[in-house]
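Given as structure tokens, the chain that follows is alone and in the form predicted on its own.
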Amino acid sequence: MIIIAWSRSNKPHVRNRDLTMNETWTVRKLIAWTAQWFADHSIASPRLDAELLLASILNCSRLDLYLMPDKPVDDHERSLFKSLIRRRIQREPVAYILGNKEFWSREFIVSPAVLIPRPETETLIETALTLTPECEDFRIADLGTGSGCIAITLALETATTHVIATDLSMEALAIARQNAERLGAGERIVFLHGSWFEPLNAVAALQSFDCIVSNPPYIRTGMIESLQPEIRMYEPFNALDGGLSGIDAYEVLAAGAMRWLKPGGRIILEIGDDQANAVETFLLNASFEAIDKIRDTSGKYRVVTGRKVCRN
């Protein structure tokens, strides 16, 4: 068991047992004492995660600690900031300490169940509203739909917009309708239980859609240990795991949109920064048309789009 002692020359250190201290503890001090702990143990964002953690437990924004810095932090807070830093020195990610990560200015529940939001699917969100034409009845498919970030945004952003949201996961799906009530988008989202386009058979009511969007596992299996112990060690490994080669998924993706896309429409996929080449070809091989790849912020491919052919 980790013991965090608070000393009084705020250097951070474990001992055998907690100390009785009599110095006041103020924001400030303790988001120092903690950022600075965070970086003796090789925290990726020591202040930013200490800033959330203390900000939670004194139920205020990151904004109000800087507009109390000498506010006192009494001994019950202490102990609650102490338990959730003792998780993150475990490495449990701050989004499933908290409960919620922020995902295109909305905030979203997550849990173990499903992947943490990132910021580089808004790239995937930008894509598809840039493609999103503003008619009646707009009509998406979210395949793998995990913590129910894309579709949801999705439908939060255009104003006619339905979205079928499926994944393998129960879990998952219950996080997601969480979300989707939570952020009133309840009756515009359909969850459905099963892998990619199966659960999809099964509602005789559906057609075809105007667009497919998807964030698929990507990771190749061999790396996964390889990744840093937020994602291997907390992250669900069936979100993570693309197989051998990390495109197992996008075959399949692409063949069966095809047969659910109508004429014209579009498949968007979130990709692995050095998978572009291989999902342009899956693409092609299904016979989709104006193929268009995607930078992110950072300059790196992570979206690859093409069109179901229009035929008169």
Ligand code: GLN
Given for the second form:
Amino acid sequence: MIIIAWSRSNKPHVRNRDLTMNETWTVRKLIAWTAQWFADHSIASPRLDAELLLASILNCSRLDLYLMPDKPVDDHERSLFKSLIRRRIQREPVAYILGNKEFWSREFIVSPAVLIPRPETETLIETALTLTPECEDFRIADLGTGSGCIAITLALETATTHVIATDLSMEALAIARQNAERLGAGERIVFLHGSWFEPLNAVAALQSFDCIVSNPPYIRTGMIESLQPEIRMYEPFNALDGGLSGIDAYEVLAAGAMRWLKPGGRIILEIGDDQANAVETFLLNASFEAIDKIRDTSGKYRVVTGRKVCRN
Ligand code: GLN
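Switch from the form predicted on its own, shown above, to the form predicted in complex with the named molecule and output its structure.
Below is the whole assembly, all chains and molecules, this chain first.
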């Protein structure tokens, strides 16, 4: 049995306490202990993480934990909980430990094959929804779909859109398909395997899109090693790596979108906060007009959009 010490700090009276001692561990006590243990290990949100992990073991919501602070947590539950604590101490993200992550108020399955959906990506969703009219047969392509969070959210938030989602990773596509089925968007999305636009040729050669969206990899290769361990050790490298200058994907996406969009169609791209000007240049070079740079809730540039000229 692995003993987890109470604290790494120099507190002789508590140093050797552990979760298996023969005493009553209540929900409240266990959360306090774990939050302190995580804080000692420089985990960024120690209490939240402790609560999420314990709630998953007790099969309840975080709110439920507050409603039963004095409930005892038995030996079996504590031993399961300890294995999750150990994974978190190794810096595995909570989303991978739990196997899910909330995005746009829906729960998405995630695994290390897909990037964990980020709140920043909700800016892209808001932008796309603003630009999506209520009309029949509105066609959207989501390139590099990962968990499918963008494609699925757009399909579910609009009544009549048809969505095609592509990804280079078969493992990611399996997760995205699973998410679409579970969330009730299975009928509305076609998932295709391949790089960016390439798989569209097989199914949509004679068709075109009203909107092309993507949250491509945009971290400079040389930066990845300096990211927090949760990202650099666990998230898929290919979903992060934007090449030497971080912007490789945007040039491909801008050029391809000009080919695949209907006249008047929009490209909507998530970007790193220092990439707005570079991406704007790619869109201008590809002859997009009405370029707009949009900030996220923290005031950073997060999305760039452009429109294909309206004449044929
Ligand atoms: N589209 C997915 C997301 O936004 C995956 C993005 C990626 O892998 N770069 O989370």
